[in-house]
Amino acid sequence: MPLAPVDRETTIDTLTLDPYPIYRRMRSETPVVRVESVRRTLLTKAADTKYVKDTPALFSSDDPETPMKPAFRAHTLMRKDGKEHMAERMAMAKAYSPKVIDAHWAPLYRQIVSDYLDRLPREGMVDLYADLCAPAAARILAHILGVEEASDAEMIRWSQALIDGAGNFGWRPEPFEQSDRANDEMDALFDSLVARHRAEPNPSAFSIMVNADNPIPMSQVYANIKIAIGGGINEPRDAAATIVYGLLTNPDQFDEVKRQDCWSDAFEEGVRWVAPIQASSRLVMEDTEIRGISIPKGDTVMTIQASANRDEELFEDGEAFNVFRAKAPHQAFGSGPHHCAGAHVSRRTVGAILMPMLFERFPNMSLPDPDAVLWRGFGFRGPINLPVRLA
């Protein structure tokens, strides 16, 4: 059974402009293949992705050479799996359960977003993502998480150091750099803030896992915090930018999803059209094979969920925005015992109040130029301004 064929041409630049390109001719050519600047196994197919993902006891999430554990300075609650993983996992799982952001989040999402849609001009240019998607997402996390005190631009810089980290597959130096500047900032407030949460129980995540009764190590409390952190931003944000510009550069889509108020069916196509979280890696633990190909015993793949959400074999005309294409299942929030714990918290705060609030205060908004929106990002991807006119 032949191994890998080996790609030495695709770069992580390339991967970083616009790797849907790539990841099309992957499904039809090669679709298990080795790519040599990533050190990794690509698998792009839908069917492989999921599989890879179901099944941790032969796809481990306890990848040696991830660069996540230098960017968190910490083996986190991602790279474990069974119990090791549950617990942690479980240890704030109350704080984004859906009857608790119902019953005590859900107002203050909104008050939080008329208040940055109150901060918006009422007419001409303004930047949508730097404006309102990624500080919204900031001040929301900030209040589900209790790190109230954090600002808004310390969470978004927070944020991107750490996924910049964490997909730095490259092992350059400087992501690296920033990553330590932000863990070290970090650590000092939440060092200030253990005695406020046990002294006034509250329902966001850190005072959760501070007053469990069976509390996991305070070390791991803060590697959790600071995952939500990494994901809890650029996930919500990237989603909330992705779809506004796919509603608005398919106008007649955009008036039919206002005429059916159907906003979760846009946040839905939006991540699976440009997913948030694009890859992942596993580091394979006995010999296998995947579409005839060998995966060797301490290899690791990486599971393209960008590629995966885009199949042929699930999603006709997959490279289009299409809101009311037929449903299939997508890949965004991952599979298996790691998908998404922010996923409800997302559906929630992008498609069920901020899209809806967003287009009923500016209901002529406008993208003049589509070309001016950048798109960036290979482990992470979404635009990274979104130059609207709001009337």
Second form
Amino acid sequence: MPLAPVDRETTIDTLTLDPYPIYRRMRSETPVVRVESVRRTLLTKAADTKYVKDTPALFSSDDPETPMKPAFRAHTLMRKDGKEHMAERMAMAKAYSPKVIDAHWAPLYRQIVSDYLDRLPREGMVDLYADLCAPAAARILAHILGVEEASDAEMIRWSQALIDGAGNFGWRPEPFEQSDRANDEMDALFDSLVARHRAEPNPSAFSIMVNADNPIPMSQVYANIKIAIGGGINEPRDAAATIVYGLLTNPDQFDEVKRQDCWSDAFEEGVRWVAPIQASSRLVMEDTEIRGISIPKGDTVMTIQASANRDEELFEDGEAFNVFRAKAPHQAFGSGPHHCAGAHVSRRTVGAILMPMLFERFPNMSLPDPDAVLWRGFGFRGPINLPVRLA
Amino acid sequence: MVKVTYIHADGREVTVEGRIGASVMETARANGIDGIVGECGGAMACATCHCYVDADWQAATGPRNDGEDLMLDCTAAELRDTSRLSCQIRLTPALDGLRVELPAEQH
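Return one more block: the form predicted together with its partner chain, after the form predicted alone shown previously.
The next block holds the full complex; its first chain is the one shown before.
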């Protein structure tokens, strides 16, 4: 059986700038390909990315060499399999459940979004990415986790430091210095919060974890909160910015979304079109094969959900943003045991609260120069600015 | 093959044929039953394949699996005694004619 063809051309820089034409070519010519610059075997077809994520016995999340370990100063559930992963995941699942969000958090979230909308300047250009998407995502997350003492700026900085450290595959010292500093600050805050959450049980993830009948070790409580900080700001921020961009650059769809009040469809299309988490790695546990290509034990495969979400076998004209396309399952939230634990939260906060409130408040919002919006990212992707006019 | 009837929240009934060994979730997805999402593919990690087993079929489908209760706490629609994650119900010859009701929302 042949080994995967080797791609020596594609660089991380070109993937970071615009990966979509590259993925489109890979889907048609080399759907299983070793990309030398990434040092991984990229899988770009929806059936393959789903198969890998649904088959954890063969494709493990447990990477002993991951830079996530020093970045989080812990072996986190993201890089575990089986019972241990499930126990740590389920310890906080209830905090992210639809019923808890609806019953407890939704009114607070509406208030937070309303406050942040009030603060936006009414005149001139506003960068919605920096002034709304990021801080609103940070504030909502701080409450759901039970760390509301942290400022938006701290949450955003910690999140970025964790992400940069976790993605530091070159093992350079600076990203770990930043993540060490963030860990020191987070640990100090968490230490100060344990007593409050024990004394006043509440529906936050922190409280649910420390007050459980059989609590997981405190080290893993902290690790779980850090995973949620690392993984809970960029994604809703980028999803929100992507959806706003998609609607403002497609006025006919925007009008129809408002008319039908179908914000959840706009949300699903936004995360399909540009998945905030574009790629995930899995370690190959046994010699195997995918699509007739030999995949040796010890190799690391990378599922490209960004590409799966535009796979021609599932989506007609998948490169285009189209809220009203024929429904098909996207993989923006992944699949298998590591399916995004925040999926319900993001659908209910970004999809059901933030988007309709934003456009209700500013129905005439416009994006005067779509070309001014810069998109970046290989592992995580979204706009890095969103200059709009609100009135 | 066995027959499974899905009763949508609006009362619409759809009967399809499912393969022995497939789950009620997989059978729904393979047949385009849109009231079941099953986003995590059957790993008990998303709670989007919630169904209510018809009372007459509760004994045949058996009790909830280990860990299923915890995930059922995370469904969007109300929890009932008959609530199951449809990814955890495997079709057997004894389930020929199974009827499951679908909630109005999965997420």
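Residue numbers count along the first chain shown, from 1. Rigid core (definition): largest C-alpha set, two forms, superposition within 1.5 Å. A quick note: this is a predicted structure, and the numbers were derived from the prediction, not measured.
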Core superposed first: is there a CA shift of 2 Å or greater at residue 60 between these two forms? no
